[in-house]
Every structure is written in structure tokens, then in C-alpha cells.
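Listed next as C-alpha cells is one chain, alone, in the form predicted alone.
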Amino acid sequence: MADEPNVPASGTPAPKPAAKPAPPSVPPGLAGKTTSAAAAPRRPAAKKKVEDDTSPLLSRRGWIGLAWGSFTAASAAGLAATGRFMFPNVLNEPPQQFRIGFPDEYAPGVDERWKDRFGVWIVRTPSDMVQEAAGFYALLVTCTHLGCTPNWLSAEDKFKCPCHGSGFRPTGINFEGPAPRPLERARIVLAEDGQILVDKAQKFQFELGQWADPESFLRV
């Protein structure tokens, strides 16, 4: 006997399943390929940009730049420092022997158009304490206490040193306050051309019995 289909006792047959919704019409030509839609290949994921170090003072590009400015100085001072050891060193000094003209060109005193250029006194006297006889004599212009240089007063016919009162007389020889010693002089003679030649390469202390020496004053 073939099988009935199932009715329910109310005698309403049961209603049929929902049909299945069919797959979407492929266009001819393209049945069993992939559409351009499926074949475009993913592209990755962008990456999130990686943003610089940053410090609470500089960027990591602020601390390159300042390593590579630090290494170009220390750079160029070792090879300004290489460059100056290639070159000696002159130093501009007065030199320690020259002329000062000729004796008929002094009056007697101290003169002192020598002070600042050459560091010397020129000091024409009629009769010199140790060689008892006239010419010229030079002094260096450097207090023998600690090196000051003393002015030389008309009025008072005195070396007066402006830093600790040391007095000095027109012949060199201390006579007030705390210089030790005499005032120095430098070698006087005559060069060739007849010119008062000095050279303080050569000094002469009067304590040592030095002015004695012929050189350290010029008779005239």
C-alpha cells in the first residue's frame, strides 16, 4: 500500500519546507574561473608609523644632529692644534740690544724717552759714583722688590715705585722702602758708527761690585 502523506488529524496537510535560494548566474565565458573581485591579491595590513624616540630635551634626530656638530668641532680644533704645532712661536719682545743715538744728543739727568720702548733709563752724569769720571749709564726700569716698574720724579730727583714706596736715587742705589737692592744696569758701550749701543742681554749689580766692570758705564 504506497505510503500517505502525513495529514494531520484536523485533516490540514502540513505546509512545505522553505525552497533553497539558488546560486547566483555566473555569466557565460566565466564558469569555473574566479572573478577580478576574488583574484586582486590583499594588500598587507598597513603599518603603523614608527614614531622617533622622543626625550623630555631632544628627539633622536636632535641628539644625532648634535653628535655629528660635536665631532666636526673636536674635529677642527685637532687640526687647528696640528696646524699650529707646524708653526713656532714668535713672540714680539723688545730687543735686548740696540742704539740709542749719539751722546751729544743727551742732556745731563735722566732721560726717559727709552722707558717704555726698551725698558731702560738713560742717565748722563757729570761724575759717576764708582768710576769717578763723566758719561752715561743705563738702568733698567724693574723694581728689586717684586718687579714693579718706578716713575721717575723730576721735582724730588728720585725712582719712586708706585706699588710699595721703594725709593730709588738718580745713581740707582735704594734708599726708602722695602727694595733689597740697587736698581740694575744694562751693558752701554759705543757700537762702530759711534751710537750708544745698550744690550740688556748683560746686567751688572752694584752689590756684587758689578759697576766697576768697564761696560756698565760709557765715559765720554
Given for the second form:
Amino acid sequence: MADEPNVPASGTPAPKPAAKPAPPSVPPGLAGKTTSAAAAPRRPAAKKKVEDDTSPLLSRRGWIGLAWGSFTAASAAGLAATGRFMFPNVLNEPPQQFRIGFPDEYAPGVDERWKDRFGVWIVRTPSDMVQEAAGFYALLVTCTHLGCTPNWLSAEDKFKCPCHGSGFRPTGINFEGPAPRPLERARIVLAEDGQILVDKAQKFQFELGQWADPESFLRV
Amino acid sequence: MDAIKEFFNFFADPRVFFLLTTGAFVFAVWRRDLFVKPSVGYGLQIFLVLFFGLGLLDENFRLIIGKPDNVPIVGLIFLLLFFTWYSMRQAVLNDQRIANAEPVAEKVEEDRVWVWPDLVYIELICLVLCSVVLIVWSIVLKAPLEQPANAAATPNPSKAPWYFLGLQEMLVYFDPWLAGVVLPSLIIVGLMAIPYIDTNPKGNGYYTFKERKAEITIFLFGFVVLWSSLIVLGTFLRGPNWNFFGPFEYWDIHKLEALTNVNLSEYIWLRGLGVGMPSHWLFRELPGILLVSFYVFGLPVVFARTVFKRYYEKLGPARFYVTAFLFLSMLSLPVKMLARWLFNLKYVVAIGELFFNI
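So that was the form predicted alone. Now I'd like the form predicted in complex with its partner chain, please.
All chains and molecules follow, beginning with the one already shown.
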């Protein structure tokens, strides 16, 4: 019998739990001065509606609701403002796509003239390691280890990062230090006016085999 | 004079520097009765004063030591050495008292606190000295401000604040996620937790070495040898292009160092077996993965069965393996550094396809 414990053997009702506390005794001097919620004696649980809320404005439950509600609203507003902060009205970023002049303005080797402004090295090579042709590629000036800007050391014929010592060959291949992969190349094509157009929005990574892409290299 | 400079430049080579620091540490712990002698303690400090004082005559040395960023690290060397020596001395003296069945120094006058005039005078002297030092320092040394930030121009060398130079040095040997996040967390957690994993109740409220040998040695190794000596190394010995330079060496931006690093897989498949790299990364990196797995999972078991058998029985498996894991993660740093310096080992596991390198 599943409900046996609920049927007392003696037939008398089970005694009520003793946990019910005695009504708090209010000192005579404080009677009537304390807030009703704290000092009012507990009503028997039999009454459904708790009638101890004598506050003129809100019930106790109402106050808690209001407090949590406003806290939640304020937090949500703060979070929304933080989110809005991620999308500024004005972005002073250099353009991702730019023309860098005509191919015959560049001598063979690494060209640093756009490093400060656009963050690319333009390299003119007689024979690319992947494309096996003469032409141009644009290397992004961001070290693949932790994002510092390496320096071009022409005497040593390498890019060298001053932060942790990563070294890259002019092709962009990493060969010393901790950099885990080669520098990235940007999209480089001829614009309709004959100038070289570099588009940093599209990147080509060697380890993914993307340097074979025709747009990662400009044949001349 | 040049011979002496060459001598110190030789010791500043990272391999020599690191092995020397570790060796000195092992000796100081092993023969601590010698290390804690006042003559040794004062002798070391006097040697350092002479080294820095006479070294200042050299222009290159002066440039590195006198850089406002680096001056605190000079102080750090003196203070770290002094406090290590001092606490070790207290510990050795107490160990002798314990061996003679005497109460430890801290328990001799337990009911007395030496406040007036002892503590108050010490505080007064410290107050005056610190004020003088800070005022002189702020007048003599200019704040190390640099030119406005420029995303396209990273200073060469580009150094982190001094307290992060240990981290920056770690980043040379590991991937950023490992050297910047996982290892520092494990090392710091390990340094904090290892002394408490041991349930040994002794050494509470007084200096002692003998009663907590393993904990003190591990902590000192992690803090003094790994953390602090890496800060010193990063501050004084790293120069342009993040190359190593001796303290008396000219910071030549065109210094050439052969740093061509080789992955373990290349060592094994190309140079060892001479069969070409396997095409799939899992097979290619299998030796490295097995090696790392053995280091993390196998080595603690080997230790528990052989060298640290008694320690294992004392701690029980759970405590022992947690300690061993934390200690081995800490130790992976010098292991990898030495492998890089000695064998040009780049990555043990190099899965570029998944951006996962160890």
C-alpha cells in the first residue's frame, strides 16, 4: 500500500509539525512603531491571503519584484550600451582596398612604401616559389605568432619580428623563431586603369594551399 | 678588461646562464649549510655590487643597466638573493635547533612581541630610506616614455613590462595559447597548490627546510629559477630582433644568429628515417603526440614506481598525481627551452592544419 504512511494507525489526525515558530513578541514600547511586516504576528497558514502588507505603496512581494526588475533592466541596458560600443559611428581604419601605382614603379625585391599607411609589403619577384612566374605579391605586415609588426632587414634578406624573434623569408615563409605559419598574402590584381589593386579583405594562407590562387599573385 | 667582459658575456649565453642558475640553485639547496653562512651571503652581495659597479664603466653595460625600465630589476636581483639567503638561513638554524631537540626560534619567546623600540625603529628607518630612494629615483631617472603608438612600427626590441618578461620569454618557445594561457595558469596554480597538497602539518609558523624539503625546493625552483631568472634574462640579455646579447655586448641590430628551427616530425621522418613526411598530420605527428602523452601520463607513473616511490606512498595516488602533473607542467618550460637551445627543436607536436602546436 503506497499511501499507508498517510493513514495514522490510531485514527487521530497526525500532529502538526512542531516547526511553526511562536509569534514574535513585540516589546511594548515598539508595538505599533515597527513596520508591520517585521513585527506583525504570523497568521495561521489556513488563511490563503497574507494580510500583513500594510505598506501604503506596495506589498512586500511587489517591492522585491520592483527591485529585481529594475536591477535586471539596468544590467540589460548596461550590456546593451557595451554592445553598442562595439559598433562605433566612425571607424578611422585605412581602406581595405587600394591602388598602389603601376607595376613599372617597383624594383625587384621588398618594397616598404605602403607599410605605414596600408600595412602591406609589396614584393616583386622574378620567380615565385608557388606560382613559378615573375610578378608581385602583397604580404600583410602582421606576424603570425602574436601580431606584432616585423621589420624588413634588407641586409639579412629577411623579415624579423622584434617581439619574440620570429623570422620570415621574403616569400613570407617562416623559418626561425616561434611563428607557426607563414605571413599571409593579400589579394593583388590589376585594376582597369592599369594600376595594381591590393585588397586586404581577402587573404591567402600558404598552409592552406591558397598561394596557388591566381589572385594571390600578379603576373607581369 | 676585455677578457673579463668576454668571460661574463660567455656566461650570459642562455644555455650557460640557465644551467648555471639551476646549478647554483641545486648547490644552494643541497649544501645549504654553506650557502647560509654570513660570509657567503655578504660575499654574494659584495660580488654583485662590484659586478654592477665596475660594469657601469662599460658603455654597453651602462646602456642596459641604466635604462629606467631595467633599474628595478637590478634591485630585484639584490633583494631576491638576500631574501632567499635570509629565509634559508633561518630555516637551517631552526633545523639545527630541531635536531638538538630545542624549540624553534619563533617559539622561544612566544608570549612577547618586540614592538618598542625594535619594530617602531625599524619602521622609521624603512620609512626614511624608502622616501629617500624614491625621491632620488624620481629625480634622477626619467620616466621611460616612448613615441606615440604606431601600429606599423613595433619598437625593436619590443619588451613587455618587467613582470611579464618571463611570459614573453615563454612565448618564444611555445604557441600563444600554451605559453600565454595554459602554462602560466598551471605554473601559478602549481606554485600555490603544491605546498598545500602535502598534508604534512609541520613547518607552520616557523622557518624550516628539513621538514618540508620537497615543497620548498619545488617552490624555490619555480619562483627563483624559472620565474625570476627568466625576468632577468628577458630584461638584460634580450636585444634587437629578440636575439640574445651579452651584458657587455653592443646591441647590433644586424647580429646574425642561426635560429632555423626544426620540428620533431622533421627530425624523425626526414633526418632520422630519411623517408619523406607522411601526408596525414596524425601519422606525421604521431611521434610527438606519443612523446607528449608519455610526458604527461606516463612519466608520473614511472616516477611513482621508481624514484619517488616513498613520496608516492606518503601522499597517496590522488595527491601524488596532481602534484606530479603540476610539477611536470612547470618543468615542461625549461625542458622545451633547452631542447630549443641545444637542438633547435621548434615544436614537438606541430599540427599547423589545426593551429595546434606544442
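Numbering follows the first chain given and starts at 1. The structure presented is a predicted model; accordingly, all values stated were derived computationally and were not measured. Only the largest set of C-alpha atoms that superpose within 1.5 Å between the two forms is called the rigid core.
Asker: Rigid core superposed, CA of residue 69 - does it shift 2 Å or more between these two forms?
Answerer: Superposed on the core, residue 69 moves its C-alpha 2 Å or more between these two forms.
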